Structure formats: structure tokens, C-alpha cells
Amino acid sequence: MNEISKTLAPQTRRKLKVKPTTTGDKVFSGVTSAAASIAFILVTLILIFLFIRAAPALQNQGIDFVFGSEWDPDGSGVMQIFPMIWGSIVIAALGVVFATPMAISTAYLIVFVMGKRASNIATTLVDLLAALPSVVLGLWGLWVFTPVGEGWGQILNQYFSWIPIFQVTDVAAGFRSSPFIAGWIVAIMIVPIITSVTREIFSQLDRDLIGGALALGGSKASIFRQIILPTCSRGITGGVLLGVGRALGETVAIFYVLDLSFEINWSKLLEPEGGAVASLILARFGEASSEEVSGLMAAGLVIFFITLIINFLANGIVARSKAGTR
């Protein structure tokens, strides 16, 4: 009887300790917390610095600084960057359109097709592509890819000029220095980011789910289309948004392959018109007056906010996707 009563007696639950208890855990927790705090402090200090330096230009130009299309700091004193903002968005969108299919295909190949050794080699090569400096890709784009992209632009204009985005006002002027070429350069730069996130999401997918679909007679194409993509869509979207953040802030590579123009290029991708905020800063900063420096800082502040919002959104989507796949 006593044994039965002991068995039926309520058991006290062990309390899980959330704080580190050992010396090693305390040191590790302190170091990681300090590192995270330093990163947050640095971003905050950069934001404060940009606000202080950009304040004169923002006060003088007002809301037209973002929505106007004239840049003449030495003459009329007007500084407006909407063509550069629109150009950054167009180039980033083109880069994502070009890069996303390549990244998803590469991630699928690494996770589901290649063997372990070949997969490790492919992963290393993709990561090396991410480590290439922007100036190297910019020079490659200028001297190697631009003639190829120009030929592609001519083909698109020849056969699809009935579509407004592929129309060119002056064919004799060529197809160089266009958003189309800049978009391809940006795509090459963001493929590793999207591939890395997509590969991580694919690797967390339940293989029994795929095995069951194969056992029921599903083809690899149908499994990819109906199971893998829907299940991993949030994670892929997060990787794409991270790529957009990188594309919006790209500077040197676009500077080499795209001529800056304050004529708003609304939709003609093959025209040698357009620009990007980051490339404008690079092109003008060395010879800028104090007033123009303030305007360039304000331009940097605008692209900083846009990129920050996109990165926050991407991190949230990726985190939710990882929680869902578990």
C-alpha cells in the first residue's frame, strides 16, 4: 500500500533554468550578448550620423527631395533623387527576376540531386562567388559581359519590340549602359544569398514527405512543384528579400556598367538611361561641395531605410519558415 501511495504521489517538476549556470556558459553568453549589442549600437550610430549630415539638405529640399527629378546643387541648388530611387528599384527587381530561378535550381541540385561530396564542392563554389569584390564583378561586367548583354538586348528588341519594355528610341546608339545589363550584374551578385537561404530551407524539409510522394507515383517535377515549393515558399521569399536588400545597396558594379541619368526611365529596360542611389553617391562624392555632400548623405539615408525595412521583413519571413518546417 505504501508503495502504491508513493507511486500515485504528485511528482515535483524540475524547473528548467534559462540562465547560464556554469562559468563557461556565462562567459559565452556575455560575449555573444556584447557582440549583438555592439552591432545594434553601430547601426544606430550610423543612422544618427546620416540624420545629422542629411538634415540641412532635407530641410532645404523638403519632400521634393524624394519625389523630384532634378539634381543641380551648384546651379539652382536643387537636389532631388527620385530617378535614382526608381532606377535602384528597377535594377533590383530585374536582378531578382534573373537570379531567383538560378538560385532555386542551384539549391535543388545541391540538396536533392548531388551526392554529399559534390554537394559540398558546389556549396563552396557558390560561397566563393559571394566573396568576389564588387569592383571585380563591375570590371567583368564592363569588359566581358556588356558585349554579350548588348547582343541579348538587340535580340529582344528585334523580336519583341512590340512589348513596351523592349522598345528602344535610338537603335543606332546601341544597347550598352542599360538597366537590363545592370540587372544581370546584380543578379550574379545576389545568387549566392538566395541560394544559401533556399538550400537551408530545402535541407530542413521532411524527406519522408518526398519519399511518400515518390511511392505514390509522383514524378520529381510534380513533387518539386506541388510539395517542395509550397512548403518552402516562405523561406524562399525571405532569401529573395535578402537579395533585394543587397541589390538596392550595390554600388561599384552598377557604377561601371550604367550611365547615370536623371531622365526617369519608367519601363524601357534596354535604353541607356537610369541610375541608382548608391552609384550616384559614388560618382558625386569626391567632387561634391558641402551642400551636395549633405544631399548625398540624405540619399544614403533614404536607401538605408529602404534596405533596413526589406532586411527586417526578410528575417521575419525566414524565421517563420524555419519554425514551420520543424
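For the two forms, the rigid core is made up of the largest set of C-alpha atoms that agree within 1.5 Å on superposition. Numbering follows the first chain given and starts at 1. Just so we're clear, the structure is a prediction, and the values are computed from it rather than from any experiment. What changes on going to the form predicted together with the partner chain:
Relative to the superposed rigid core, F67 undergoes a CA displacement smaller than 2 Å between the two forms. In the core-superposed comparison between the two forms, the C-alpha atom of I52 has shifted by less than 2 angstroms. Comparing the forms between the two forms on their rigid core, the Cα displacement of S290 stays under 2 Å.
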Given for the second form:
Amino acid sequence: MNEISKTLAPQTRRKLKVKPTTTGDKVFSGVTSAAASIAFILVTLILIFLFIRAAPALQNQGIDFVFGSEWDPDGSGVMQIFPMIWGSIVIAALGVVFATPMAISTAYLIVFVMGKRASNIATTLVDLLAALPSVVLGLWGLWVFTPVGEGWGQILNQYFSWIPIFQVTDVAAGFRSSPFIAGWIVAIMIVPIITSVTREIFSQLDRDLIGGALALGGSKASIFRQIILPTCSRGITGGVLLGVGRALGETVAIFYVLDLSFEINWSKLLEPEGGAVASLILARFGEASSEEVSGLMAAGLVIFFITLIINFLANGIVARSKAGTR
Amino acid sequence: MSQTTTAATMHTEDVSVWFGQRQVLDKVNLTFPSHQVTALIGPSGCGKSTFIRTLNRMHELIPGAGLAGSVFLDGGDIYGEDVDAVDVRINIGMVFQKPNPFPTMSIKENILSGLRLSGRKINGADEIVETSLRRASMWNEVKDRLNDQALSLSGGQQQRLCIARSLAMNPKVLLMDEPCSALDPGSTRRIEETIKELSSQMTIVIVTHNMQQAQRVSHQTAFFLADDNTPGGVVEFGPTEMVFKNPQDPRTNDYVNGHFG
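Alternate state requested, the form predicted together with the partner chain (shown: the form predicted alone):
Now the complete complex, all chains and molecules, led by this one.
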């Protein structure tokens, strides 16, 4: 220590931090910092609000709130939301299964096939789909899509009922209001998200890789399967997870096309009953007692955390998807 | 797999290219004899990279590109009605300006990628990998790490991997579009040595900005030039020594002596 301080004369380090000096810079930096903190503060406040309102229910119900399957706030006072959580997961999974091939195909066409003008138009149209209010989509789902999806469900049940997921307890009850139909509605809602992430990833792909594959005798199909998809898979997965986050939080659209039930529906996709946490809140909130409101807030908190975890995963995966890009 | 390939003679007849309304190449007539290296030189924008892409139908990637004239490989027009572009590209390999190994694949998988992409059966994968890497003179460097990611290689090694990847298809012709422009002098020298070795086995066409390189590796040279607002074309074509030492056209003389470009 002493040796060193003898040989090295002590120096004062300069601070290299750049501070705004002009009035314009100061105002700009103040405004941006304030705007940036608002988002953070809001999320924190909402979380605190949810915690306070949810606390009584969480205290009363304990861990069974998440893992039990009974909802009787006015009688026994028991509130358990597992069928809703499970239903949300089933519908989100269905949505992803339906939406991902659509989204990847759309992104492929936009980036690799269409001319500039056509791809601009297609991009705008797909983004418009994202701007559609979900209540509109829900009503469309109820009036227009449900009869169509019902037909598809019937066909699946008729020919594939040897696969357990396509069985129903009562054919006569029809195929409306099922997770299958809700899955399609959610798929339409998340196609724009997955498409836009995939489009971005595709357009960052090094075109020389495609040129190289073409020069080696690749066909459009083999280049897509062997080069484009593997190189972009991480980014696409991230986009899909963002879609899952959106699907889990979906409320109104599902509310219109699904019959909520606390009889847990593990895997019967065509059965006219299912669950969705956010839709439960919408369905019950209007006439809920203060105890039930607390339970609904707790349900909101649960879906908030599930979505948060998935978004974290998605961001992590997208951020690490740099291989093979320009 | 045999070491030698049946080299092919290639020639073009009145090849012209348009991008949309703009003509970028005008009636190029060149012959690429087998076992010879032909260098295409000329200033930027003279159409030489466009031209080399017509030799394996790669310009089909570019929307709005149009072509007139013919390209013959061993007497057959590669743009013939019943000719499949995929077959053309299998016979005519291509190496690009920037090394472009497939990032998700290992060294070995990169070598076999052409066979997989074109849906060919792979008999004796290990032998194909070894032969191809030997022909690109990099077997000894990578034989113990064939399953490493291709991106773990240096830039020069990546480019030689791309050459080896093309060689695995056993092409009759190898097209190289400024293959050394992104590489350091040491890697450039090694690629030039590889080109010389390969020329005994196949027909090679190389686009280069480096006139010393053209003189070092090529047997014959074509000088491309595009005057202001006119499509590019061949000003002079002949044995490399003639083109550089005793050019017939004054514009060639100016270019090879560094007066412009």
C-alpha cells in the first residue's frame, strides 16, 4: 500500500459525468425523467392498491385461493380460483397454437415475398387488427365467429373424438362457449403481436445467409425450414411469449364467448365451459360484496404476476436472439 | 467421392440485365474455359457483381430484375425453359463477399448444408466433410472441432468454410464475388492458394477489386466499365498478362495503372 502510494503520486479523478448545462437541456432532462418515472410510479401504485384490496381475501383463503376449485363468496365465503387460472392457461395455449403459424406465415410473406407497397399495406392491416377494441372482437366472436367455430368443433368431435381433448360430456349441449372458441378469439388478438415481432426478426436476418442457401441449391421451403426458422427461433419464441402474456390478461373478448365454470375443465377443449381469471373479474365485479371484491382483486394480482413472469422470460429471450442478424 | 471434378466450359452470349427500367449490363460475351480462373475487374458500379450473379441465376432474388441473352454450361442454356434453377446452382457454386456460414450450424453441418438444402441423399457424410475441407485446405485446422459452431472460426476460416461448403456439392464451376474483400492479408493469401489449387479441378470466375489479386490468381481477365448513365459492359477481355501489361484499350490502360477507379 505504502509502496504503491510512493511510486504513484495521488491524483484527483475527474468526474466524467455529463450534466445538462443549458436551460434547454435542463428542461428536456427534467421532462423526460419525470415522464419516465410516471410509468414506474403508476405500476408500483397499482400493485400497492391491488395488494391492499386483495389482502383480506388472501388472508382468509390462504394458499387454497390459488389451488382450490370453489367459488361461493355469498354462502360459505370460500373463494378459490384454480379453474380460472387453468382455463386462462388452456385458452392462452390454444391461442398460441392457432396464432403462431398464422403470424409466422404473415411475417414471411411481408418480409420475403411481397413487394414494398404490398408489404406496407399488409403491415398496416395487421397492426390495425391490434388496434381493434377487444369488446368489438368479443361481440364479433359471439355473433359471427361462434356459429362458425361451433361447426368446426362439431367436425372435430365427430371425427376425432378418439382423442380425449375432442370429447364432450353431452353432444346435445352444443359446441358453443368452449375454450376452443375462446382460443380462436384470443388467437386473433395475439396474431398482430407475434407477427410484428417475427417481422422485425425476419427483416434483421442477414440476407447473405439466404443468398448462400440459395446458391447451395436450397428451395424456398428448405431455406425457410433449415435456415430462416432455426436462425430466428429465439426471437420468434420471445414474440410468442409476449402473445401469451396478452392472452392471459384478455378479459372482455373471452367474457362474451366462454361460459365460466368452477367445475374444472382439465382438457375438454370443446366442452361449453372453461375459465379465465380476467373474465371472472368482469363477470362478478358488478354485483360483488366487499369480500368478493377483495377476492377478485386477489385474482387480478395472481394474473398480474403470471403475466409479469412471462413478459420477463420473453424480454430475456428476445434480447438474446442476436445470432445471425445483421 | 473423387477428388477431381469434371470442369465445365461456360460462356455467355449477349447477356444484358435490367433492374426495373434501368439497364445495368449490355451484351456481355465471355467464355470461361475449364481449368481456368477468370478475373472480372472494374470500378464500382460497372456491373461485374451483377454479371457474376447471372451465371448461377442468383439475380432471380432481386425483384424487378430482367435478363436477355443466354448463359451456356457445357453447351446447355442454364436459362432454358425446362432447366431448374436449383440444378443450375448445384452445378455452379458461389462464394460471397462476406463470409456467410450458417450461424446455427456446426462446421460439419455447414459442409453438409447444401446437400440437405437441396434434398440430396447424404452417403458417407464424414468422407464428404473431410474431402471438402481438405480441398479448401482447412482440414488440419478444424479436424478436431468439427462439431464446434461455425461462428467460432476466424473470418478467414469462415470464408474457407464457405468455399468448402460449396465444394461439398461437387460443382463444375465456382463463382467468387470479391471473396477476400472482408479479410486480412494473411487470410487473403491462403484463399488465393486455395483458388490456384482448385483451378486444376474446376472452372473459376472471381470478381475482384484488387488488381494484384487478379494478376496473382487468374489466367484471363475481363475489364468491365460503365460510362456515365450507360449500362456496364466488357471493354477488354484476354489473357491476364495481356490485359495488365499490354492493354489494347486506353481505358483499360488507365484503370489497371490506377488512373481512376
